[in-house]
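Single chain ahead, written as structure tokens, the form predicted on its own.
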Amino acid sequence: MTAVAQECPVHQGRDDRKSAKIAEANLAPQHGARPVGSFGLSRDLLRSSKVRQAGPAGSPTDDAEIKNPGEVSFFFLDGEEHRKRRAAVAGLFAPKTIVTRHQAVMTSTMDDIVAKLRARGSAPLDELSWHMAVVVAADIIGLTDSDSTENLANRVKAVLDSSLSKSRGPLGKVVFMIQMLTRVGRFWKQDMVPAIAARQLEPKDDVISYMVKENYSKKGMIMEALSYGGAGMMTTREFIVMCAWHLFEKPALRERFLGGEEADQFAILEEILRLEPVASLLHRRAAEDIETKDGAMVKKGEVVAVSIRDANTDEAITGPCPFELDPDRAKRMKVVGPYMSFSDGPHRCPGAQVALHETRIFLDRLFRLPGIRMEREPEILWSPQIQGYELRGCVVACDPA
């Protein structure tokens, strides 16, 4: 049955949120930490230099001090070190960048994906958009000499899927870290052994040429790649069929995407990722005592947890009906597009313009195929590891070539 837009409770307007239930039902802030909800709270202590990375226990950012830089991904860094990784790589997600590199590679995959769809008929769209954030994730990344794609996207999914499993007891342990090691194992010997010796006969202009480069150690190399694997697809995929199920609903909406300038369609989308944040927690330790814009005060070694549900919803910075879809809201209050959904400050999300330009050309290829149609609505599930949605089984189909 399709989803209808519910009346707001508390605010005028519709609430046209699909995860807020399952999100309001499941989010869980590290035990002790300071709920943050206020925009502007939010994006102080996201910005201040005086916050650390605080992840949940067993994470990289678990202690306040990384004992060995060089074996962490500079996704969980903090100060000097990340700033001087973070710049080395940052020409990868340039604006100019998307453009003359990444696009091609989006444009070429989405050939591929609409010949299978047509060819098939129908198929799972998370499958869809799992192998386009896979490409082009791969391409940044330098993962180009595996054997298939479909087999690295297996391989990265396996890896991925046990780093967010549970395992309990001191048999599940055990079993877990086998399966852990290996998976690791055929994906460094399968995905990343053929790339670093590709790239150590001709760099290019990617993640593994630099690693290589720098001399990273193996596990420095295992850590990088597979960060920017779980930042850059799994994420992606979400949103990317998270946007698509709205845009079924909406006949209105979906034609303004279909007719509307490149600008006109990310708003579109950013707006949907205001209301539909992948990922809804960020958990930040202050390294000293912290007084904000406002007057807030946060205590040394006191840990927030910022919610970017809340954030994006503040009526202070949203206006009037903040649980609507409106794709004109962000011009008209004069904010960036997807508010805190990409996270702000040194941490913020380095790919959210590559996620922005794929999921649109992805969307933009899939509703002008003949007889599209959503055949089955996603099913909601929620990861409490990541602390955000995942949508599965959703089918699509069109009409065959």
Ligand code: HEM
Contents of the next structure:
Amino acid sequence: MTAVAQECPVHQGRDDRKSAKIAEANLAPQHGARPVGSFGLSRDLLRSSKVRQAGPAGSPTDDAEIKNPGEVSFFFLDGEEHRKRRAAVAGLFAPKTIVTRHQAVMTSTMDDIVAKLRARGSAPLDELSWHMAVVVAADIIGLTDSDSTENLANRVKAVLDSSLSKSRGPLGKVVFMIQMLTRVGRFWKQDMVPAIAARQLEPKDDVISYMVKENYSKKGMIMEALSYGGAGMMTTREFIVMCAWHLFEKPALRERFLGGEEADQFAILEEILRLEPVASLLHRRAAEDIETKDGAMVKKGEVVAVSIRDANTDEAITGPCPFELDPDRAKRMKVVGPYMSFSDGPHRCPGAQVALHETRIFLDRLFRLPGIRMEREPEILWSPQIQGYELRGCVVACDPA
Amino acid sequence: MVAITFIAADGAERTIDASEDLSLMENAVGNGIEAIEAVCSGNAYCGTCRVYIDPAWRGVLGEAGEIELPMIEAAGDETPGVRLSCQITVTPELDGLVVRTPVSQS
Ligand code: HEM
Ligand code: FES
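Since the one above is the form predicted on its own, can you give the form predicted in complex with the ligand too?
Complete assembly follows, chain above in first position.
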């Protein structure tokens, strides 16, 4: 699945990727899926109206299975129903909303994170990035009436992390189901119920208000809120740590980041994301025969597995030295910076700009702290369920307050 | 090639030779029209590729449809003739088209 590393004539084929090895060893497309790695073909397929989401294994992606779309996260929907749901929340992700609303949440959350770090002297970086990712996504979802942010973050983590833990054997499955139900129950009662009650009294601009207005079932609301949690919180936690790791290691890049305009800071973050995409595979099923622009044929019923990593390093669109971290690349190539890291087509990540902004604000503050240093490098792990890397154990320290 | 003129908010004009079958946004980005940001890469989900169609061309191009409206509304842009340039495909009929670009896309 990996694009062939062309020997880079200028830099002897420098490879700046940290997650490539573990991804190569572990990436597991769905059984029988046809691998797709070229950027152009990936884009054509993901944009085609003839494909359907074939997401993570076990997801209700078969049209016949989706009897009640109100109980399915829009992640798994397609066509008109999907378009309507995305349109309904479009305003929450618009660049204008980021400037007028989300930036204030990001900045004040960073104040809390900095205070926590300075008081303790050191902290696990993924704990700090998780804090940011949870608060920002929670504000968009409308999970703002919990007893405390910390408790909300822990309850979301308990559900999402446990939903990803492997259970072996029938007894393991039963124990796992009971644990899950308890954890989801706690999340529902302590985070969702107060949020819903507040919005029944006074609707706000967030996903829960929309779901209340549309009379979503309890199951539908939980599914949607947790999908946002998974899609928005877990991804951003890893992305922030990955960017910090690169910046800690590369003083020149860090200097450029701290001295640069916002646009240049984004270019650096996007280029890191190109090389280290948090999501690696996108599955789609052809609902009818497809002939793409370059003549490729995909038969009805066939599942394709788009490799984001391969698309992101396709020299046809990256230019030479695709594995090298080069923040000027996207502008030179007239391509959007993250390449395929946020997917493409109707399911393209709505939270892309939100994620980039919160990461920029987090790192800009972190790297300006007096005495900031990385005391321990992260360990790079692989999550088979999300088919992505996880960075754990990174410890950062700064001068005490 | 199809000649399309972009007029920036400060009045600066540039005419590009646009390629058919690509979107107006792709042509703009490819020709370095900086007022078109297009951060979602043409998926009608960022609203940062907005253009204002010259009155003379609005009949040809029509108004923004339901795919474009959510993001145009989210941008709070009520300028007459506003469209998302990523949703306009360049065809020979657009030869001579004139569009304006906003002061800021966010
Ligand atoms: C670096 C951080 C992030 C990455 C790498 C990322 C990546 C992705 C990718 C690749 C998809 C597309 C899946 C597909 O095409 O099948 C996606 C979808 C999605 N993302 Fe993100 N995401 C990030 C942050 C966020 C944030 C912050 C939010 C919200 C607060 C969010 C909400 C969503 C939602 C709701 C979807 C489903 C969209 C749909 O199916 O129509 N994401 N994300
Ligand atoms: S490029 Fe994002 S809306 Fe047109």
